[in-house]
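Single chain ahead, written as structure tokens, the form predicted alone.
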Amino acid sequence: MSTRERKQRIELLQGTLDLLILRTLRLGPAHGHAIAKAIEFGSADVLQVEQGSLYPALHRLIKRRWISVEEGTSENNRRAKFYRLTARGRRQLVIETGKWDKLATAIGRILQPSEQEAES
């Protein structure tokens, strides 16, 4: 990745990483590295999840019982922790997605005012 591409990456708002992890795990269990890569790939490499942010977020989600964890073997035959979305986490994903949609709509209204406002 070039220096220019790194500069174009966007830092995540607080709480956004939790939503992205929940959404990623909706597809099935995954280990930490796979979660980070799925978020990066899904954002066309705009979002980069650092280990220093990912693992505290995973621990927070476990504590809230939105995800569970179990030991397993990764695709490269190494021991790994696999995270799985719980039923409680699925419900929370719906709630968090709704909150995100409201926030994005509100910000969009401010950034792109109506034609009446633009004319005044």
Second form
Amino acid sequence: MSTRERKQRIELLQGTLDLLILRTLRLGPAHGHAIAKAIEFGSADVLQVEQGSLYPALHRLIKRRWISVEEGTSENNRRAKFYRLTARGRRQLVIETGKWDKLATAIGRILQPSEQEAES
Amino acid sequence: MNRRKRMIDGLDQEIHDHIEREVEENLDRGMSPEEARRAALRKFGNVARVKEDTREVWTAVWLEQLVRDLRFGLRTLRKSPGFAVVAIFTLALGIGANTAIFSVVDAVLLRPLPFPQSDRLATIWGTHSKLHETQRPLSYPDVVDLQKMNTVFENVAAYDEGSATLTGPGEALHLNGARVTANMFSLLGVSPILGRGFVPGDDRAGNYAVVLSYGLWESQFHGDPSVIGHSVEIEGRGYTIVGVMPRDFTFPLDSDPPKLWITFSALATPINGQKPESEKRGSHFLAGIARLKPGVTMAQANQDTEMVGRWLTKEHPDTNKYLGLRAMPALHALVGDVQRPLYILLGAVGLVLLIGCANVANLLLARTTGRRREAAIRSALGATRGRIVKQLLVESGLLSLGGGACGLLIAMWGTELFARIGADQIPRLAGAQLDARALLFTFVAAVGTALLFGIAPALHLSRADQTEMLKESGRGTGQSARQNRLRSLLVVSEIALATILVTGAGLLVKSLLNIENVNPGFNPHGVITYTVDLPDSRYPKPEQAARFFRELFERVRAIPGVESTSGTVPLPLSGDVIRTSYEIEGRPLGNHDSPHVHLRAVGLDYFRTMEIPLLQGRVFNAGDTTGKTDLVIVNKKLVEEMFPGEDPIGKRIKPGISTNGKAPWREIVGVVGDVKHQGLDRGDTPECYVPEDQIGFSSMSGVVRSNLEAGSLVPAIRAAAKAIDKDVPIYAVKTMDDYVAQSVTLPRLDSTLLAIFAGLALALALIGVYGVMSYGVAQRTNEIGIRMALGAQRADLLQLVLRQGLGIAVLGVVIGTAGAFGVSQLLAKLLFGVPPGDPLTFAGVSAALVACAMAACYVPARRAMRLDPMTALRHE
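Please could you give me the other form, the form predicted in complex with its partner chain, since above is the form predicted alone?
The complete assembly is shown below, putting the previous chain first.
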């Protein structure tokens, strides 16, 4: 763990954490720590998620009924809370992904107009 | 709240586990234990904040906002106490009056009868197709036949009410009682708490059983359970106590509940060898009640009942020629008469509340001027429109809940007052009180009211253009025309509603005055009345009763201070009627039916005591006793109908009444003036008077004209009665004025309340007019200054303002008059001697309202006129 690595990490945009959680849970139920690890791993450690911020986000999603929570046993036989994507959450994931794509495309166009012109 | 607790439970553990997992991972990566923990904690972030943030997800945000809005609202209202007090007072009047009337309507009209499945109970009435009567009593044989023939009722029962003398160990008591068929209690679904109810054999001749009310059992028998099986004397006959009813049981549901119940067994006994009363089909004295079979509707029940009625007509043409039967819901039968007046009052208070709402809305609108900048700033700082509307509505809610709370005091007082005035005349009114239902009503009314008066100003304020408002100097210039229109519209509707109420009240008051100005045909002032019933068992012969009353009246006449005295049955305006058919000598009936007449038995001196004018012939005198010529005195109406242009004196008529089973021809010896026996608002009917000495009714009401107070007179009368027979109580002591007042209780209550509500409405509407006009003048100060500078005369300015006010007033009155015309049709049935569209009332009310509105405009108009031009010009 070095300073070099930390410099390359970027903070998450507001609201994107929800999207990442939903995407992670599409693969199956998971407990909080596993979700945090999956996000870090998935983004090749680029996204700096303060792990604690996961919990308010998880509860927000429960409240919106996009995910549900149940008691379960983890890989090493410890009791833990497992979060699971609901049908509603699955639908929402599609919507959010679409939104994100649009946003990314739009921002990309603004930031690199010359490249696009050059390409075309 | 529960969900929140469940979700947050275990959060600490989860976070702890999370960090532990991270520590383990770090250890696996080869960190030292301290480093592993530090890294894990760093990566996790602020644990306390995470917990707090997570908890906040589950916090009801709206609740916090509400609390904030409430605090802010309270602060705002405290800053303008004048506004708050006026608004709360207005709303308190409106909501309080509504709650009071609601609790009355609820107690009288809405609540079910106090019997199990009371919606399955039907009242049975007789009808008379020729006389268009629909609420006639039934005869005993008709009830028995209905019970046998019908297919829709589980059971049919009948009852009548009366009073009875109970003689026991102490002084003789005169009590209200009811006679019921033996199946009554089981039909109603109520069992005695002690002993038994009546069983089928109880109504056969020779069986005398009595069921006591809880109250009588407690007061006279000290709540002693061993009274069952004991004997008491009722009307001079021995009855066995078989049961005691529960404390809250009462039937019939009258204002004066019966204290005991007996069956009709005494009526099944032949008296003097005549057919027993219970076998006479022509003798109508019963009220019927029935319980529907499961699945039968009221309409089906009525159809079947009517069919039985038609069958009876066919089987017994001599007695039942025009008679029919009908069934209707028992609750409606009980309260049907007061339904309309009560609903009219409820509608009227509703209108008052609406006017109050309009007024408060107007006040709020006026305040918005000052608050537009506040709203603009809030909106600029990111408050959504919904948020601003919500905040303003919370403020309205505070006002109206405050109004509701104060209104409860008014309601409490109003309900009590209403119950006190009307309890004699309106069934079930005594039960009116502020209970949970009334409180709920108040709350709903308050919330609804807040929405009603708050929504328009709130929307108005939140809609305003931010930038415009921020630019504005906040001095109240640049008022939007829209707001002025809204305010004028509110005032126009206030005036319209007030016009409706004042017109309605005007019609009712005029009708009441008409009723009260009716000449009753006698002089009620200074007359005290009382009633005496003689038990049939000790006074079996008519002559004995007649002798008793003759002696009683003589003794009363001897009391110092008594001017004159006599007796009659039934007493005018008491509600009792003896109605009978009669024939006129020498006029064969042919195909015609015998005419009917109201009959009264009177003692000597009756006409003098009551000051009923003798128009022709003579009154009865002491020589007119049994065995001599049978005599009758008729009223003017009968002469007009039957002897037009003839001299009735000496003619003979035969009213169907007798002492020995054979009605005699009676010679007309006198003609007296018409008396309003049924009610001041009723038409005159043919009446005839017969001497008590020739009839011997065992119940009479004494009338005493004297200058003594009832308090000093009554003991003397009691003593006089006791000197003749110690077991005969006198009861129902009342002045004749009481009877007259009682007969107009309902119309008076109705018109008084409506007049009060109309007055409130008018006052509120005028305040509204005044408010809008003075606000308008204040707003136009600048313009007025310019007009003055350009040479406008003061009179012109006065006119300018008044013209605007006149426009509003006339528009409101025109709309209101149209509305009042519709509403007055609903009042038609309550009006006496006033057509519902009475042009005089309508014109008078319209003119008065316009005049009042102009007066309300005059003050601000004069202010405009008196403005100093220089000040006005400088006014910004």
